[in-house]
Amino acid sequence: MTVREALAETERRLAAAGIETPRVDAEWLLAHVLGVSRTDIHTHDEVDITALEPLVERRVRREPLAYVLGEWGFRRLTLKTDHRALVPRPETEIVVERALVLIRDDREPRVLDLGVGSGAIALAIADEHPGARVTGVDTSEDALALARENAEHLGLGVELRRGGVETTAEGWDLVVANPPYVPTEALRRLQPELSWEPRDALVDTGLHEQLVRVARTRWLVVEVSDGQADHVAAAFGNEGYGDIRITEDLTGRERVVEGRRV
């Protein structure tokens, strides 16, 4: 098949499922079988459909495209995705940005990234600021062992270790987290793709406020829902926090939280 044809007939196929992005997700499926960037597909005259079509099956029942494709970007990195973690997503860069304003200025800050998930945030630090000393924690042995994998692919020297927020009490120059935010009621009115994610990840257990509570850190930076920033804000003050500030995302939501312990 022609790669305009394949291209035309996977955006219809997507659209009826009711992708928001057809286009952009054919491109991607089209790009990941010929082996170029997005850009390049029509340098190519034909696609193997046979390469193809399941992955657009896949697509059709709402599996999401980072998980379809087997890898997504990460700011400066490109990560293994699969379903023992979250999809990292682009607010969550975000979070790193602001974690490493804090701690430019440290030749060696001690960084723990709790819920490591797939590796992004830990390995993003580790990669753009090489003096840190950053240890990723996770519940879930299947993230850390996705966290790994991505380690090891990308030569980046992280320790990994199973943990909770307990493991925030240790002492840190900087404590990071996107903890679980979604509440359960909304995950019926999300997007499909959300069932596909490790539910441990995605359903809010009230863990900001724990965190706060617990967290022994000169900076606590975490990312937040929507609608969520002024509460976790204030859960900060709280407990005595200083330098208190909220950043929005790409979008202008309210999305990540950042305090200095006093």
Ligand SMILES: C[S@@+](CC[C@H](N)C(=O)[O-])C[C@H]1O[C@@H](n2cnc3c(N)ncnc32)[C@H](O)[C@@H]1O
Contents of the next structure:
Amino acid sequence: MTVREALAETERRLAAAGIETPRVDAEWLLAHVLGVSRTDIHTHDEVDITALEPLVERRVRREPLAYVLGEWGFRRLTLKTDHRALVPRPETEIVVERALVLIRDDREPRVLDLGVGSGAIALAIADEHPGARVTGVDTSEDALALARENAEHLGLGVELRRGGVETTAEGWDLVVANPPYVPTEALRRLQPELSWEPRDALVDTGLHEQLVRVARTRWLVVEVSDGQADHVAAAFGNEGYGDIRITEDLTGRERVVEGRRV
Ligand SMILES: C[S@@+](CC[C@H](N)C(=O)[O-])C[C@H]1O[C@@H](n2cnc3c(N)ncnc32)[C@H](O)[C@@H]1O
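The structure above corresponds to the form predicted alone; please give the structure of the form predicted in complex with this ligand next.
Now the full complex is given, and it begins with the chain already shown.
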């Protein structure tokens, strides 16, 4: 089939499946099959429809694009992505941004990423602050396995082990986390793509508050849901943190809270 026809047909099917960005997704899928960047798909005339079809089918069933492609960009890295861990989100890049600012004058800061998932935050910090001694923990063995594959593939030295909130009490220069923050009752109302992601990565279990109480760290940086920042910032204040700051994401929503243990 010609690239032009395949693109139009894929866009039509994705739109019919209720996908909000059918054109962009169609371009990603074709680019993947052709082995080129999205902007270069028109340098090809034909596309192998037998290779494209299973990917389109998966996306029509609302499997996240990052799982269908098997990889996803996060800051300077390309991470392997699959059902074992949450798809890294753009707002989480702001968490890394703030973390890097806070440790920029430390040569070898001890950094803990609680709930490491695919390894996105931990690996990006190790990549962008080469002196940092980064540990990532998760309660999910599946997520840890994926994070290890990413660390190995990228050649980044990060310690990865099973652990929960108690690891934040070990004593760190920086604890960073993107804890699950979707209320159970909201899960069904949200995009169907979320049902493909691990439930333990999504459902709010009050980890933010536990973390604020238990962590022994100079700096704490956490991602929050839209509307949760004031509540979490107040918890920082109640625990005696100073230099509390809320940072917005690129769409102007308050998504990151940080503070310094005083
Ligand atoms: C929202 S995901 C974040 C994944 C990754 N850090 C990212 O930003 O893409 C939350 C992660 O925390 C893990 N998790 C949930 N509860 C946890 C707990 N009590 N202790 C440690 N990890 C936990 C989940 O398995 C999941 O991998």
